[in-house]
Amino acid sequence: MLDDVDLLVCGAGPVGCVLAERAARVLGWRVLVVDRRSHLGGNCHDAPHESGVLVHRYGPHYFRTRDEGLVRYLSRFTEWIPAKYEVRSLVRGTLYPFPINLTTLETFFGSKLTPESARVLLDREREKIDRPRNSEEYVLSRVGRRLYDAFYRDYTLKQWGRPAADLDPEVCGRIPVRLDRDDRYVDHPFQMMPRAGFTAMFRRMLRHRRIRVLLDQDFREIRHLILPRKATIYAGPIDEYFDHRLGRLPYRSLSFDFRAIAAERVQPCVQINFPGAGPITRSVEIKHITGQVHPMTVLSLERPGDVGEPYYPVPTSASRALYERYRTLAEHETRANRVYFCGRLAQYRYFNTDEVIQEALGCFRLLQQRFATGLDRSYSSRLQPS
């Protein structure tokens, strides 16, 4: 029965599945889970590709973290295989390693450095910007105008649809640069994969007799028919859930388009960067890190846009100041009738795979102290935007 629901949770992927199985689990509440998609994952979805190839339907998805308990709680639901997550850039018919490390400044300047002489180079290419206000800046106080307009410009437009001068700082302040030749593309001590695949880890989550699964169903079709007797979970567009009444909030999307190869592999690593002309940000193969064996091999190639499923938040000015706006309405919400934003796209905030699922399990703690204390605190107050 749809009206013996304790939690309702809207979206089925990550943050979700999570809070689910930890309600279910944890506190023996019943839940109902509601997804429009026909799958469980979220962005998060692997599935065969028609050659037999699994393949991540809505871009790769790098597994990794520096918290050992996240790799503990989820170890419960799959077991991993080890992962090396290496980028290439193609850069004038070159591949360079990226982020950029010793390696990607010896072949691009053409000279022998040590840390300490690329050092001093990268000290004289940049530009002496104290306090970068926006991501282009940011870059260039980094490592100047020539590393900028090879590895982040065109890219970077492209991805976003604005240029980098546009972007807050953090955009581009993600990306490290090294001074050392680890090629990896993060340093984080546990990178892996779910042997199975995520799609595989997130069903064993809601494999539980108080967790119900409803796909293929609209969550504004039916929040006004369930009313939970404890509370609603809602990871999807902040603006959506309030019928873009304050206006709409922008998001990129991305469109794939999928390539099988009668090959075991044809990059020399998982990912290649295209930062020159053409609509084209990324190729992606992702046999190399899911330790799949098959004779075929599939190439993602990735197009952005700004129509299609929301994927990424816009980090602008204006994005963040209409976002604040919302979470005042969220905020008020949560008191009024319960209801936690919780995710990507329901705090409008980047976040990487074990990000998004640490976020989830805040969420849960939450819960636990609201409904063990009777306080009623809104979880979006306690997650300010970066």
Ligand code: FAD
The other form holds:
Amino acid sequence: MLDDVDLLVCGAGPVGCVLAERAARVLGWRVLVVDRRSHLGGNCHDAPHESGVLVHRYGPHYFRTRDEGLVRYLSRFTEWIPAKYEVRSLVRGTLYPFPINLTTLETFFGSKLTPESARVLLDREREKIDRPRNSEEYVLSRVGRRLYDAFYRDYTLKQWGRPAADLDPEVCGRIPVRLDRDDRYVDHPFQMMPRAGFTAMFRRMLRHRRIRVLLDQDFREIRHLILPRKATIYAGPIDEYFDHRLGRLPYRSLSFDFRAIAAERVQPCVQINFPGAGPITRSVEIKHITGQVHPMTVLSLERPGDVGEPYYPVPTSASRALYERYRTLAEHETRANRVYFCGRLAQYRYFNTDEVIQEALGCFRLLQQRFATGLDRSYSSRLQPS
Ligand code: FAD
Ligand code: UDP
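Condition change, the form predicted alone to the form predicted in complex with flavin-adenine dinucleotide:
What follows is the entire complex, opening with the chain shown before.
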């Protein structure tokens, strides 16, 4: 029995690392972080492939944020390199810039366009749906049926195993549509990569004498053996914490096929999407953005499925309803046993890395308040969007 732990953390992903780091450095707590994987960084983990090429083990991670304060905070643990996240989509044998921009529209419709004429064209194409209720309606209302069928319909079906009509509008709403020639994947003002990689950044966060890390250790096997003096942070799947007693939440998984090639680069950009037939959704050559100089390169081909590691919460109305019932259990657990549920799987939200770090910092502020004032506040209820 370990009796000198103030904070027990399940998960050495972004949430677990940030909360461990803050609790040890700011509050002086003794922290134990456990992860059932053999490495740090959660899904942001990067490591050299056997060829020596640095790869992202769980899909490409493009760091971006609108929050300058967050960049300042992370800069204590890493230097940055500028990065351009450029994606193309292979539609009927032609590579198009994606997200859709002026060049995409010109190539797709075969005519020269200005931002003004493109606006007129899209006005003709789009369907008049005032309040899109799902991802299909969202895309149809922005770009119309022809572009939806070419770029979104089948990619979404492959990615999620269900049609876009079954998914919340925010899923396809992640992708902008542009009337200029901006060919970056996202719009955020800060787009950059940790110079030595994500794992190195998280390793540095955890480098503190009050933090211990136990890898290859399932939280479920030790949770009854350790009673932390202050609190527990749980960043695993919320339904698993409660032994699926209300039923299983759906998650979407991926399998990754890494292929080393004896060439410095083989793709024109970091990511190529395959919205057509075939099981693969995208091919990623991460070397475009890691800054690594190496004579070889590695492609990672992604194939989605329902079985395997839970990578994505599935944003549908049914899964949201089930999650809400788990959230009620979680709130009780927070009040009764000081277990705080934070993270993409613990809050069942399609968070990006910067967003989940903001959540972790918000959770830390609640811990600070609770332990400074003795007030009993529920973390989960206060951080949910209204
Ligand atoms: P995770 O990173 O999932 O970490 C949770 C950790 O908890 C895991 O290591 C897991 O092993 C551990 N764990 C769970 N249960 C237990 C248990 N019972 N016992 C012990 N350990 C346990 N974000 C971006 O900003 N940009 C991107 O381009 C981007 N691309 C992505 C691509 C893919 C394919 C995926 C899946 C995610 C992507 N993300 C991206 C999102 C990013 O990965 C997440 O936001 C972030 O990793 C969530 O951090 P977390 O700490 O909540 O969870
Ligand atoms: N999407 C699509 N076609 C594409 C890329 C994305 O239809 O070429 C849709 C798909 O439903 C996807 C969502 O937009 O799940 C969000 O895409 P993003 O690239 O942000 O997904 P992630 O990187 O999180 O897998």
